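Here you get one chain, nothing else, as structure tokens; it is the form predicted alone.
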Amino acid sequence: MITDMERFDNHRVLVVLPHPDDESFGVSGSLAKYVKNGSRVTYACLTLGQMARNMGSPLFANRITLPEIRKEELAQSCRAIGIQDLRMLGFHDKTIEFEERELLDGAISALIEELGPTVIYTFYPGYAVHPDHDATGAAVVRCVENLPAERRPVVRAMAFSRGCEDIIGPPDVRVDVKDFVKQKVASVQSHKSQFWVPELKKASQKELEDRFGTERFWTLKFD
């Protein structure tokens, strides 16, 4: 079990996830703790989420302006996290799994090869619940597992479905960031087409650290 005691500094992240909000719930404590350590993290957003249902709570978005609106809701999660850069793929939503191999893996496997990352975040593919979620995970699982031995980054992913827990054991890293709450609430609430949590204004530090200062992956094995 990894815990604080994993070095935060003098990595290179890249993050591989379908949809702006993706990064928000999972994994934006640990992307804060990366940057404040001095490490330099991409955001690979595949899509804009634009077949999402939610349009905000009143009202203020359409299937017209929605794309735009969540682009910018993205932007503001990333500068509120600190990530550096910021790359949106433009694959279209809810459509990840049927998209051309060649055409994903490609484009994940550019960046690869362009970042040269040390660990790479994404979902576990099978127990991510959506179906963008999985087909994410394992397009990164096919570029990495393309990769000779010596080069393969450390892959990082998120799992939460019903019982996964039964099938793939638990999880091998736990991440404090109880010090980074504050970004992670700033995080969520960048995203107000999806989310409208009017308690976490209320909510004491203690109450936020004991629900979001924890992060859990599972670190895939190759091979």
Given for the second form:
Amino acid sequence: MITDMERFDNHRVLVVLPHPDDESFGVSGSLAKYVKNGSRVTYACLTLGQMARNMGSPLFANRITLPEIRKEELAQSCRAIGIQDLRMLGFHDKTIEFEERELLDGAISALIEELGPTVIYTFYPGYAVHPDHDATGAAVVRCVENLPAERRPVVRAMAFSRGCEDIIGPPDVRVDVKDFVKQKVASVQSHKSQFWVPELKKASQKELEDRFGTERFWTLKFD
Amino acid sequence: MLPIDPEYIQQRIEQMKDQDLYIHLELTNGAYAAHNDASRHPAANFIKNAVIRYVHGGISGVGPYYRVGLKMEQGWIYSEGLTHYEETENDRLILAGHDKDGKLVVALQISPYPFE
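Next up, the form predicted together with its partner chain. The previous block was the form predicted alone.
Below is the whole assembly, all chains and molecules, this chain first.
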């Protein structure tokens, strides 16, 4: 069990996730840690989450205005984390599993080619509940598999489906992000149309650290 | 109707791409949803006999619930919660999702000629 990751400096981090807000709960603390330590983070967000059911509380969005609102929320979340490079890839919410593979894999492979990431963060295919999550993780796996072994970046995945640890085992990476809960909470709160968590405002630093202070990942294996 | 056989439905989806088709797409939880249970939100909608043409499409999911996505020149058609297909239909694709009481929840039907 790795209780913390290797050094956080000098990395080129690529995050590939399908929805604005996918970064918030699972990986924003680690990303803030990378940025603080001088690494460069690119977040490739595949869709604008435009089919989401939450429209703010009290309501302030509708099906027409939601994409533009979520775009702004995403940008705000990235600023809160310190992410230097946000790419919105223009795919449509809920369609990743049905998208033309050449188009999807081509977009992700082009980013890998351009950025030469040392580590990629995505969802664990099959264990990430939402079809878009699973399909995004699967696409990353295909793209990395296609690379010659010596050029493959480390791939760290988030899994949270019920009972997943019984099948894939416990996460092998736990990151202490207690020093970054402020950025993490700010990332969550950026997505106002999706989350309304007033209790976060009142929570003490200790409560926030207990709830958000650790992030966990599975390192995917390639043969 | 028969439980969905995804490989067969995928074949059918492939066969119907790149042509003008009439669609019936419906989602409902019943007109009595809120009447029978005040905590439920009565929602329903359908679109019928709109003409669509998709360039790429697929079926996904693990039984009993399947999802279909159809990519058009501009835009998408998406349907979730499909459980059954009509096996007697050869030229039309008739998919539906039924709840545990057998009631229709979702329908996705595409056809080269209009629905009645």
